[in-house]
Amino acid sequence: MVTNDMSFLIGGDAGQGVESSGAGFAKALARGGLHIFAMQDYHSRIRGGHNFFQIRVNKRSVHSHTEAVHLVLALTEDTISKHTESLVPGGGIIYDAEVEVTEKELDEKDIRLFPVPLSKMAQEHGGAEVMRNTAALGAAAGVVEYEIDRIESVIRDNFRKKGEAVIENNLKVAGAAYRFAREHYAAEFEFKLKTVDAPARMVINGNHAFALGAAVSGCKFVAGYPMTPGTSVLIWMATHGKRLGIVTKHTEDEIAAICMAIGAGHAGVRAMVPTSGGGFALMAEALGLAGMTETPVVIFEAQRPGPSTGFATRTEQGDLLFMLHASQGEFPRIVLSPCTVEQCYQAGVRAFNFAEKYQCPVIVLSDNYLANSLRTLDHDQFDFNQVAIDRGAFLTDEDMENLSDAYKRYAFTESGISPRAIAGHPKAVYSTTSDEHDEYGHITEDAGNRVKMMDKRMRKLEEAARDMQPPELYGPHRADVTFICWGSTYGPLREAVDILNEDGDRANLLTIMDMWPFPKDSVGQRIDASKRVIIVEGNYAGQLAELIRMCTGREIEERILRFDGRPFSPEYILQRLKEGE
């Protein structure tokens, strides 16, 4: 049967090309007009340790992986033992025929075994065992009777730089494995995939979508020290920087990175720092420098479990309260937390506008699951022509010429936003200091000035609150249970809500994207109008629940939390919901 919802899993050791093979197969499925959601699970080591890449494919758009798997591509024996429990009845395992597998136990679980001479085919048809992954992908397409030409198109693209000989050898290997698997096993495997007519779509993850939005919004300087899972933003900018006119600096450490970005922002350049929680911890003091000097800068923080090195390649949402309070003292900041790949792109645009409009640091808070998971998106999701650049109270050279008095960089204004001039004009000469200062930027310890300057800076939050997007409600307006979430938890929870409503249980989902200034009125009203409220988030303390209590006075006691480094799935949420009833 042609299924509407199917999952593949390719597993092996680190260094075996699990991620590249999985990403290639995901592209091949997308080129057949199908929607995909793909996630990777990997150890923080170069060699050894079990890695896997899971691809969910559907005719409709999907927002999450699921725990059910239909076909496993096992590059190691360890993959078989670790993922057998995930296979649905009638599911199958493709593995190298050289590996011995105990069939009795698997037969009892109604699992099909598909031994394929992957290594032998790679050597005979391609001349190198390293092409065994290519053989596995060809075999998978053969078992589900998916058109091989989509696999071939990805092979041509992926190996274009390695020359025609490498391309041809990989095509031979894929073709041989495809024919073998289709001839020997397709008839006994009930799950099938067919291409459909659909417009070409992008296959993109959250980090790349954010980087694209940042580039479109005019980011011209990026500084960073590599730290998973924020590194791919730095890599994307370095890869495309020359063509897009973006300077990317690989710094000696995170402190240097944010200081360079603050310097660029002070000079009028839209600047950004991508990092993770451990790297951001080193930036906390400099964040205060941006707050005191009212310098626009964007920090992209992709969370991973801590403290310290923690689970370096896993996912968590443990940095929310840290982002709100990082650095000593009080100063305005804006915190955005995109929930989908589309919103990552939008955050890339909005963050730079907010940074300049409100002359303050803007933090975009993502996490490993959202950062690295791939989704198919239609091209019209990113309308570059609709991007508007807002530089706020920005003084032009003509404005500076018309000044009758000396320029006050930190002038007291009703909005708290002082007109900003870029150094270089003869009249745009002023002091900048990390100390408290007067309107001209001169250091002063006058108590009255301190109060006025603090009031001025903090008034920006009142203005910024008007620009924040309100929480979004998914599902029926009235429901028996209302879930509240933030960040990547949205995708799995949205699918869980759909499942509940299909079964007759009325549920909805409130998602908070703009975290600070916090939308306390709209969140409080929704909580008051709900019968039963459950927080779902990936941390130990229930940090969003604590933020809601702090800002609205509402206590949400029901919480579904996860902090084992693994992402939520719809099944996990529904099971925890059942356990709590």
The other form holds:
Amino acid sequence: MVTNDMSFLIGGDAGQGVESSGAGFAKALARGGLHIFAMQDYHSRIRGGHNFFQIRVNKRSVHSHTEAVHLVLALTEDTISKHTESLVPGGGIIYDAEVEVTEKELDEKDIRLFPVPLSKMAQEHGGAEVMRNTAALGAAAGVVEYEIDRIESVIRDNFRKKGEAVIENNLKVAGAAYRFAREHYAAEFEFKLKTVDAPARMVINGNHAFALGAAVSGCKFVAGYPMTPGTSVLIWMATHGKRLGIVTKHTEDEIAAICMAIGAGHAGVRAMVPTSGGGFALMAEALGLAGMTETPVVIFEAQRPGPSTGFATRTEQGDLLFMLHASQGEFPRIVLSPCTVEQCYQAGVRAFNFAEKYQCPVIVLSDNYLANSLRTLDHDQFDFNQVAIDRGAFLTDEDMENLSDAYKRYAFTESGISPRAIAGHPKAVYSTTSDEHDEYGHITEDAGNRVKMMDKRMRKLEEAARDMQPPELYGPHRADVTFICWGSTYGPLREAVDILNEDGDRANLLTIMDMWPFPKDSVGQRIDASKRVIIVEGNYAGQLAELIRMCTGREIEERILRFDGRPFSPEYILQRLKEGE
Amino acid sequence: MVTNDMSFLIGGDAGQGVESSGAGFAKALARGGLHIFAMQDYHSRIRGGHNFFQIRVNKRSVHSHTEAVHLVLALTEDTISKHTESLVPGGGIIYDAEVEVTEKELDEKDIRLFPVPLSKMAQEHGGAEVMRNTAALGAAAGVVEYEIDRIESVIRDNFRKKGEAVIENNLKVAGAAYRFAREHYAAEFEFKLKTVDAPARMVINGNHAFALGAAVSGCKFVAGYPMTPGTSVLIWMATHGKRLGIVTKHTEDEIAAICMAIGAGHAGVRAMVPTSGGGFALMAEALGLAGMTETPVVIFEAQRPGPSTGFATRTEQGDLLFMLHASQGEFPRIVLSPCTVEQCYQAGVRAFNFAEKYQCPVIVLSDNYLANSLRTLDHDQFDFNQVAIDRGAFLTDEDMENLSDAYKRYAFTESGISPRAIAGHPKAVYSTTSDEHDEYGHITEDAGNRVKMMDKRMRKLEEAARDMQPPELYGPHRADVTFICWGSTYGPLREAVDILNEDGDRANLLTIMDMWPFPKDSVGQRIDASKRVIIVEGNYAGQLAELIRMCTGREIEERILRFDGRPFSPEYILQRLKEGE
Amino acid sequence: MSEMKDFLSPVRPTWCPGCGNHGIWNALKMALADLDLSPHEVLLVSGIGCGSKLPDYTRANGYQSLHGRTVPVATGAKLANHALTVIAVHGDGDGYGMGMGHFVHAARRNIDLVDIHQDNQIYGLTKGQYSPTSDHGFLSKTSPEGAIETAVRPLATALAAGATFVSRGFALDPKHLSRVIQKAIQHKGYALVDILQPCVTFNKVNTYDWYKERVYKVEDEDDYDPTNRERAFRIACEWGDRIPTGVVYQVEGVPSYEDQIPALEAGPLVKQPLQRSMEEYEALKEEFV
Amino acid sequence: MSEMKDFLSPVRPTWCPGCGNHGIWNALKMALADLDLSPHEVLLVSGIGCGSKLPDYTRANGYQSLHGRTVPVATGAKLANHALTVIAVHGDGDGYGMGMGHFVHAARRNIDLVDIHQDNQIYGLTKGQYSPTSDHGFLSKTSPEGAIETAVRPLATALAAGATFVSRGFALDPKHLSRVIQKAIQHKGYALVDILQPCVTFNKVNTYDWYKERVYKVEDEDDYDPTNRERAFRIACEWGDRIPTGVVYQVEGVPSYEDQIPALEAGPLVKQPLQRSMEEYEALKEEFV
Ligand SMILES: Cc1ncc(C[n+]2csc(CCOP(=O)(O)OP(=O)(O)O)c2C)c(N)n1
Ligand SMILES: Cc1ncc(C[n+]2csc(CCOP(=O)(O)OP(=O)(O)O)c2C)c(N)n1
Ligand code: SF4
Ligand code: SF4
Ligand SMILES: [Mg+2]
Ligand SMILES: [Mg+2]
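Target state, the form predicted in complex with the partner chain; input state, the form predicted on its own:
Now the full complex is given, and it begins with the chain already shown.
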């Protein structure tokens, strides 16, 4: 018997509630003190099309999904045919008893079939077929002998708004399916889940973690245009705007979004725009406006596969070099590329501090896998008391009151950072412009001033470089292979490294989380100190490898790249590693 | 006496006709068989502000302006104070006799003052003060003892539309000033111009050369939004549209411009958009659309200093890395970066062939200095009979007639290039999309298809790489210093190399004209074979140096960079070289 | 004679069962068949959104472009080959939100396009945010306290821009809609077709019934006069208890944009020879001498 | 009392002598002084163009943004600090060309902005291309055979969009213009001020005299009624022999956008504390459990 180490997969058509059932189940597991990692796979359409939601559950914290699945909840026949492949020997499939299944392939793989009269139970015990998913969840809990009360508590919370009757009916359905499954199938199934004694953890994805960080960091203005997978940040902010005093604006387009954020940033409010690559493309011009006028603004970009519309609901890491070079001309920018849900939260907090401290645009670069995958986190992993607001050289009313000379918005300073006043004080009235300007902000075409202003602006990156977190080394200090990665690839790669190291110090992993200013010295040294370096990235060109060569001259020839829209998994990485050998 | 080797500078306020006078004078010199290089320097405002136009004239073909000036035509006092510095010993200043000039500094430098009653002559002989510029030109010709009839012929052409009376009056003014200056000052001035026996050459800038190349190459659709310094391509096309059967559209914005061009390209017409960096920034999203749908489109981008509005009328090479990475996701693009007026013409011809052959966006990257500077070229430097149209795998009506199966727009082929049908034939009806699609053009989220499609698209660059012109080596094969440059920097740098090599093989110059796919092997080899490498670029970051390191791993530490909005000159480069030693 | 089924692509629609797009799709095929157009004579340009997938499901030349950029792509294609019947088809977010600028400029340009908006007053494909045509107070994921803006009035906006054909249809009345689309296709110049399109999944306010109770046909009114602009403006502003459908405004005889371009007098650009004679180009050099 | 000279910046205008922008600049300073506003209470947001340089020449908070993006930048600033009087000031190319989408959306949003368009029917700073308001047939560098489009009718477009204040002024009549601007500033909500602005250098058609012969003041008409939208639409479409100036339409009492945002009830965002109490954030975690 294997306890607390398995993966579920719920599959069905778009519109069948695969995601909401999955998320509910994930919460029920977290409420039992277990750790989960959950990812979803869905098409860019509202109905039909095969979707699935996969939950890995474990006693320890886990960083990615795995290919191997132990229990499939099939809401459609398609689910069975598509996912049998992933089932481990001894794995099982729960499906509606009405469906006919050809058992041949299943037999060969030693797979258990758990037909449950889901629709019938939904109708009999709940009075409506929509409760089929509830039945399926009950059945799943039954087969793995998990405590039904955790499922019940989630049902209560999820249906709270729909009233007692709905709750009651769902509880009945879940209970009936639970009993049925436990009675008929639990004995045949060797994978089990047991609540453990641990505080209930948050079940949260990268986007929500980022939003939370941004909110705590004093972000007060969010302008955006919906674009998967950036949308959920906008929606979370809109939902909580009233409560938290945050203004959100669903704008007419992404250009308006970033321009509004820049206007708000200029006026002194912490502002941001959540988007995806295509929306960011429309912001390229205004990015330079923020650069030139030294306006703080945060851009959150969750990548999806391009080019162009590409795969709207899938994952990729194909925008890295675009982010670093977007917009005409040259100006300082900071790019953070969080790798975990925790780091998304941290990036939310840090981005606004950096934007104000360095008076420049800060890009937080995430991706669909990180944006949408759920993980369990302890409450104290978001320690709000640690959040320190740093507005940099920001003039208070008192400071302005004490200004004796005409205010120089762009005073030449050693650090390149000029003390910033915002509009509204009689002693610091100034005008600025996207044209090259002098210290006061007035247009000038003087060549000498130009050189000084360019130097001043770019100089800000020197101090910023010192604020960047160096790349993290995971695993033994010395190893046969050093992997390098960024972003969400960290999770599966870390798990792959753990597997490799089960017998010896075979691998370690260098992860770049703060991407620009680029940590060239530490990356270069680590490469030089490594026996064998392999880059692992979710794109075609090996963009981080290219960037590393650009910044350090080091060539990384071995590359494990994936660009089919699907996330890495530990198994996939190990398989590719093997193929390469 | 120095004959046929000098520089003029005409200076005045915006709105005083500095540029038109200068361009007229340049033509008059070209009509005397002389070579010229002329550049302009003006502010982003319509009136006032000091502007100047500088003409270098020589018996041989010249590739840049020089800092040294021999004769200044001052329409304002400002011109005198601003440009005395540049005058060589023995140089002179023609100015209106009414202006008072403090002669101290001039004396020290051995500079001749040539006051001419310009306004008075304009009024007396022409009847209107506006002819002051004509008087100035006449006077200039007089001082250098150039043949007045060349000036007269240009006056005749320029004022043709205004009628005989205007022509006559201008001729009278020019003649009077010519005689006056020749009589009073020619003897004191040692720099002379003499017509030589040579066919009259074209006086043309990079933008017009590009437009001409595009027109000859069958470009039929130009959509653009005015943006300095890209505008003159749009205007030239608009002016000649009726005559050449070209549709031009001044659109509502740059997004519409590129989308219209993509629509036209998709419908089978050679189409392009001229713009500058800021306008290009707005096109980033649609660039990926062309990449994904494999639509031919040509983007002409003339750089100006950024970030943002920056210096609207000045020069820089700050957009290179942006051009290479613009738009989300990954797709093939071709980037040409012509270095001379001739190459601008060639790029016009080649870009459209490449766009259709490789069914991808082609970017032609120029800059303000190249866009606006005039050079003399022999007619046969644009040899239209050499122009070969290559539409690539373009299905003719007959080909389509013979299609037996349903047409696959994106058929998988070895080269990655799929035979292209355009809309309108009953046998090749298809639909395409910016989403990932199958061979027919239908949306699919299949992972296997995705990988094949990405590979197919990117594979096109392999053949394209073979179509790229390798970097050019100018100067001796072996030298103490190898300079590397791109774009308009070529001209002044080539002249600097010539000066360095006056006594020995001191320098050579590697110029990258076809930028992407990047010629990594030849650049790498050349760097390895060089004793000392210096990059010379008009930007802050040394973007080509960064690109070279990205593509070859080679570090180029010595960099001569300029980013004050002013173009390089041979003297400037030599000076910086000296300072660096 | 062409038939509706000639316009069937091998790909089946993936719209939700009951989605108004099914009706629009049928009405469009009906209009094309009734006008006896063949698939290769038609170019459908769309953007990104649920409705914008229509070209994938339709046998005709098709181009699904970018969200919000349907109209400029269609314009470019039309200018390159004005022998094609070019039909833009996109959502309200696409056309009236992101694409608002292009919409107004296309209307005043009077380029010969049919501009179909699948107006479901919501963002469908991104799962339910309010759209530019959502009514004031509309609750959605991005307007949890209710939309603050006044909804776009597409017909009035087109009129103000100088559009020569302004109409509306209802997805539930495909016959009438098909006639409106036919007229739009036959109209020479820019033709707006705003289509009330219930989104059964995300818009629970503007449902089939909601529309059905309100729509009326302008041509059924006694004093119907589609040539009177002021009157049309009044009708175009109607929204609430009564929602007008049909051809609200049409003025004929205004030359379309492409008819006024000298370079197009010789026929569609794509049919013109790629190059002129070398002498013509050679002569251009003289300008620079 | 503030005075016109309080609004003088150390930088002198570089507009051509005789340019209509001088008159607009004076009228604006006059309006601000007459309303007794101080430089620090005002934020001028502009785009890129000749007229957009106005903030550089004016002592007030200023932000010259991007060509075409004046309105969203101004909107963001207003939402961040609605205690400021935010005035957008930009050219016709900026506002009605590139910025058309933002214009319509701002109007229907009824955000409390004064939106001044320096409408010279030409692109000035880029040296003479036709603009969205250039008349049909207008000859320019990009329309050498004459502009084909119908000109934008800014007032009609704003009306169709649902604007609550629609007006026009004339640069040659700074007193009247100043009064119009004052009313626009006092209006709560979006206020369009279209200003006829002769460009003496590049527009040789729409000259001072051309305008002078045509302009009239709507308030001088016997049946003046700025609250009647249909009537306003008719006036807004007038262009030719008679060109209306003055406040063409105004409806008061419609709540402005920023007044309807719950988060702004506590006062301007920029004045609110940066963070809430940690307990409030802590409670958010419970949503994820
Ligand atoms: C530049 C850009 N921003 C955002 C998106 C994401 N997106 C896709 S469809 C859509 C909205 C769809 O609404 P609508 O246009 O009304 O079409 P519907 O789905 O309702 O038919 C959005 C915002 C995108 N594809 N491109
Ligand atoms: C994105 C972008 N495209 C083009 C330009 C170039 N540009 C600067 S000003 C201008 C037009 C100015 O016309 P208008 O807005 O009417 O202002 P005016 O100069 O007439 O006051 C243009 C096209 C730009 N700055 N940015
Ligand atoms: S989500 Fe709405 S618009 Fe989209 S297919 Fe479903 S019903 Fe139609
Ligand atoms: S070009 Fe025209 S708009 Fe610009 S400053 Fe001169 S007159 Fe004014
Ligand atoms: Mg919609
Ligand atoms: Mg203008």
